[in-house]
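Only one chain is given next, in structure tokens, and it is the form predicted on its own.
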Amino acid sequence: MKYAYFPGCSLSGTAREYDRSTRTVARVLGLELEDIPDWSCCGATSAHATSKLLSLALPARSLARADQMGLDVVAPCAACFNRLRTTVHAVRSDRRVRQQVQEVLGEDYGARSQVYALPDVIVNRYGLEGITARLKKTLGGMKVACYYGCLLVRPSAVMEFDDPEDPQTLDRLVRALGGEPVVWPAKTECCGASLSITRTRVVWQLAAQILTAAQKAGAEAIVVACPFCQSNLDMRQVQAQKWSGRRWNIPVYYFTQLLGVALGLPPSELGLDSHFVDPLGVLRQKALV
């Protein structure tokens, strides 16, 4: 199984244990990933909010590059599989804004690569069957808060990944690591993403929100498919707390961080080293490192 691989720019910069785990990960599981040659930063919520245009044509740069490569496209960062998603669905969609795209381009681009999410390419197409053969560990029943957060399952009409409401996919793979997934109202509500820079206190009341429900729901951990995600419900973790008055110990693993773990992989191979919120503690609980 062969994917051309979009890292995008939190995972070669903020997010790198992200990029580190699903690279060390992938490679456990047989899964191969192939850079995408020369990819380009896909806009992300920047360029949605200035131009339509360059929002599809930012993403359509690599993409075309992906259809020269002759592969689909599986993309970790939860913005980025959005951003390549809608774009795909808009020039396959439309014929005008396939040739505006070009345009802008110089060059064709027919959108003949489809872009997947990385928990949909792990959990649903490499199969739970494949990743529970290769386990070292369990993770002793953990309860664990899967987070989705709103980028990577709306809008469902374009996304096709999970259900928009009550997502499983994460769910489905924590069980399988021997984790019990939490019932929690807020696995799809919004972190801020971005906000963090411009709107920090917007950010703080987003994430107490989250904390809160998912410390309410008896959560010893968060897992998350998102750059924006992790961090602000983990580096913001001690802010938001000063502003709530509320209190929280929650780590918030990247799920292919949990997942490394369950392959028997060390810390220092998932970027473990790099978090706020000491994410070590728990693993320790349940004999796990």
Given for the second form:
Amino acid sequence: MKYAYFPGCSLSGTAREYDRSTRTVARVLGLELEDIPDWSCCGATSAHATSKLLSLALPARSLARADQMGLDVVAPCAACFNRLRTTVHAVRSDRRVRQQVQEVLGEDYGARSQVYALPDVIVNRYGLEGITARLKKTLGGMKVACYYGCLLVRPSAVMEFDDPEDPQTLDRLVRALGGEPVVWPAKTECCGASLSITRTRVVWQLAAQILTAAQKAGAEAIVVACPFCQSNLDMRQVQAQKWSGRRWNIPVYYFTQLLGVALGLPPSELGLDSHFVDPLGVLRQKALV
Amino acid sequence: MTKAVLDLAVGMEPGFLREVEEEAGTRVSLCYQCGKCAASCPVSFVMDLEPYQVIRLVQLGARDEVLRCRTIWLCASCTACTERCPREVDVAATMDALRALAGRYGYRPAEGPIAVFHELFLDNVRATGRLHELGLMARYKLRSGDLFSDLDVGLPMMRHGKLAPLPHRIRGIDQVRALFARVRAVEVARAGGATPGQEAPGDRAPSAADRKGGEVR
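Switching from the form predicted on its own: structure of the form predicted in complex with the partner chain?
Expanding to the full complex; the earlier chain stays at the top.
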């Protein structure tokens, strides 16, 4: 199985452990990821907040390269996935948009490659059978809150990833790894990512609500598939704690990190040394590290 | 007995609804004010107008009130409103369209720092082809004058190697810059048809948006 890989900008900075764990896990699973050569930024929220045309043309540059590779694209970052997939959809469904995007891009772009989210590729396309066959460890009943956030699942008509209100992809993976996904109400609530720098207190409040919901459901850990979800729930957990007066101490893992642990990979190869809330305590309790 | 009559036509611009629908690619006129968008919105607690109020004002052609409000900038683009709208109005796309129109008509953004952030983000991408997080943070801090907040996360991030010190310039940077320039040209041409508001944004009577407030800071 081979995909064109679009790492996205965060994966060489704030989310470098997501990139590391993704590449490591893919290697072990035999999932081939080939970087899109000279890919550029998808424009994220800032592009679509100011210009629809720019928000389509920026991803189109990288997607045109994937078309040339003749491969479908996998994007680990939920925000990149959302912007890339939106572009494919817009260009495929509207000839006028397609023409305009090609004009500003200065090259032919036919949206031939489709874009998939990383959990979709690993869990639904690669498949749980292939994963369970390679497991070295079990999560030992670890109670995990699977947090999908907004960009992975919405708008569902375009993302076509999972149920927009009660997605199950990560839950199924956690169960296959020997963990116990909790039932909780904040799975697809927004963490306020796009306001993280400019309206930090809004993000504290949203993070506090999400962390409290996970705690109430008895979660020992949260698992995510988005750099912004991870940083808002992990990095800002202490800030949200000070601001709200509540206490949580819940580790927040990329799903590729928990998967990697169960595949028997050492924490250092999964970037488990760069989290704010201690990620190793729970893993030690379950004799996973 | 007399019945109260709601006068909806005071000082309104009937063309505005069509303009927004065209820009957003959605039928704003279908909204029947059920309030599902506001109930779904994670950030409505900081907004001056609820999303359905913005939609209603668009329907009424209240261009000035809509383009001056904070809500269009505070929208977190999570699209819960769009997903759940029973009338299939793309509320989030409407917010995108209103921000673009606010720029086109020369309105000063009601949430200055958010607009500045978007501008710096895109400048950063135009410079090298990829976002350099540390560079963006540094420039944003300098522009906003808020130098010291978030050091409690910034410093550990550096220690963990989570902020790449140097930007990465892509080989095809000229192509990215040309793309930005062509988009700009298309948009300037489009703005040629827009008629900016006569008074300068800022010197005017307070709107409903101002009166409700909604600051959390």
